[in-house]
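In the block that follows, a single chain appears as C-alpha cells, in the form predicted on its own.
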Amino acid sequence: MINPVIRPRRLRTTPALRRLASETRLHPSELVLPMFVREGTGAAVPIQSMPGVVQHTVDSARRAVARAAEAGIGGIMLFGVPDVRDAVGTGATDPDGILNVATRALVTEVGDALVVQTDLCLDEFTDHGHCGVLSADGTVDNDTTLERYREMALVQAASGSQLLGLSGMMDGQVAAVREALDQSGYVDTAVLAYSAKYASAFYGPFRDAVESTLVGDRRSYQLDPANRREGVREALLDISEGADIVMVKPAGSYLDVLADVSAVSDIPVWAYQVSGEYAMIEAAAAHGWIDRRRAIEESVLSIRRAGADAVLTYWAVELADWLTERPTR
C-alpha cells in the first residue's frame, strides 16, 4: 500500500486551515462600481442585456453612489449617455453635459468616501460611435483626438473626477492628458490608462448600455485579441508617460496578459470585468445552470489572483455586501 509522505489535502480538511492557507483574498475596498447616467429621462432605465444594472438619472445615480459607500467599495466609474451627439462629441466638454453634471452631484454626495472616476473617451458622445474624431476618409485621427482628449481631461477634473479613466486607445493619450492637467493646476488629479484594451466580442452589452452609435469596429485602434506581448508594451509606454494606473481590458479571457503586465509593472495594475462576462454569467444563473454567488465570487477571485490590484466590476456592492457577512456558527 501506497503512504504518501507529501499530502497537500492536509490544507484543505477543514474550513478554518483553508481559509488560513488561502492564498488570495478579496476586500470591499479593491473593487470600483462603473454606473452608467443617462440625460433627459425622469427614471432610471434598465438595461435590457445586463440584468439588474440601469441607466441612472443624476437622482438615483446619487442614491447608487451612497449605497456604494455604505457598502465599503473602492470608488465608481461614471459614463455618461447624452441626448445629442455629433462628429466631435462637444458634449464630453460641456461643462453642462451629463457626464460633467453627474460629476459634480456625486462628488457633492460621496466626498471622500469614495474615488468618483469617469470615463474618458468620445464614444458615447460621438454620432458616428467612435473613440475618436474622423478623418475625412471615416478613420480615426489619432492626433487631432488628442486635444479632444486634453479639453475633456480639463472638464473634468474641474466637476471634481478625481481619476481620468482614459479608455479610448489612442498613442500618446497618456502624455497629453497627464500634460494638459499638469499645466492648468490638476496635479493631483490622476490618470488611469486602459492600456491593454482589446477588441473585444464581450463588450456588446456594454454598447446597449451607451447606446452607443457604432458602425463598423474599433481594431485600427484596440489590440487584437490574438497578441499578449502587445499588451505588455502599451502598459509599459503608458507607464513611461505618466499613467498612475493602468488596465487590462477584458479580464475573464485576458488572465495571462494581466498576470505578464502585473509582473513587470510597479504601479497599480487594475482589470475591467466587462458587460458580457457579467450578462453571460447572469443568463446562466438564471437558467439555473450554474451557483450564482459561487460563480461572481470565483469570477472576480480569479481576476484578483492573475494580478489585478482593484477590480471594475458590475457586481462591486453585490459581493461586498457578500464580503462582509459575518460568518454564521
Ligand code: PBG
Given for the second form:
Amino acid sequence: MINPVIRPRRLRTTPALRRLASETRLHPSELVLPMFVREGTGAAVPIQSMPGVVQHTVDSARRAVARAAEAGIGGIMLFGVPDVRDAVGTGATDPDGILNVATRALVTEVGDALVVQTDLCLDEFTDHGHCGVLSADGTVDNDTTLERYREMALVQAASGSQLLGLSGMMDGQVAAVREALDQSGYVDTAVLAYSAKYASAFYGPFRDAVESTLVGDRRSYQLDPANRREGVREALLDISEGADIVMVKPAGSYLDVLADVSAVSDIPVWAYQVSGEYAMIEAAAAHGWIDRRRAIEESVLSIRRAGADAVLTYWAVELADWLTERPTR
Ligand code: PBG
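Switching from the form predicted on its own: structure of the form predicted in complex with the named molecule?
Shown next: the complete complex, the earlier chain at its head.
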C-alpha cells in the first residue's frame, strides 16, 4: 500500500481549519432584496409560487425595507405592479405610477442605510407584457423602446432611485439611458445592466408576482440559454456603453457565464438568483426533501464563488440574519 504524501484532507480536519481555509465568504452587504410593490391600498398579497414572498403595499414595503436595513443588506430592487396597463406602458413614466411612488416613499424611509434600486423595464406596465413597445407587425421595436427607457430613467432618477436596473435586453439601452441621465444632470445615477439575461423558464414565478400578461416568450430579445460566448459579448458591450455594474441572470444555471464575465470585467459583476431558483428550493424543502437552510446558503455561496460580487436574492434578509447570528461561515 502506498501512503499519499499530499493530503488535501488535512485542511478539512477541524471547523477552525476549514474556516481559515475557506475561499469564499458571504456578507449581508453584498445581498440585494428584490421587492414587489402593488398599486392600491389593502394588505400585502402572498405570491402563490413564491412562498414567503409578497406583493407589498407601499406601507408594508416601508416596514420591510426598514427591516432589511436593520439586517444590513446592501440594497433593494423594486418592481411595480400597476392596476392599469396599456400598449406603451404609460404607468412606467407617470411620476404617480406605483413604482415611482414606492421609490420616493422607500428612499425617504431608509435614507442612506441601503441602496434603493429600480427595475427599468416596460413589461410590468404593458398590456401585452413585453419589455418594449410593439411595432405594427407585433415584434418588439428596439429603438422606439429606447425612447421609453430614456423617459423612464429620468422619472426614476427624479424619484430618488440611485441605481437603475436595465432588464429589458434592448440593444443600446445602456448608452441611451446613460445619455438621457447625463443630459438632465443625473450624472450620479448609476446603471446596473442586466447584460447577460437569458430567456429562461426560471422566471415563471416572477410572472405570477407581477401578474404578467405576456403571451408567448421573450426569445427575440433575451439570450438563448445555449450561448455562453454571447453572454460575455453582451457584458463587454454594456461596459463600453457606460454601465456601472453588469449582471448575469438567472444565476444558478449560468455559473459558467458568470465566471467568464467575472474574468474579463473591470467593473462589478452581479448575479440574480431568480424566482424559479427560489421556488425550487422552497418546494423541495417544504416536502422535507432538502435541508432548506443549507441549500439556500450553498446556492448563494456558489454564485459568489463563481464570480458574483453581489447577489440579488429573495432570501437576502433571512440569509443576512443567519450570517450575523453565526459569523463563522
Ligand atoms: C423584467 C424582469 C423579469 C425578471 C426581472 N426583471 C422577468 C422577465 O424577464 O420575464 C425576473 C426575475 C425573477 O424571475 O425573479 N422586468
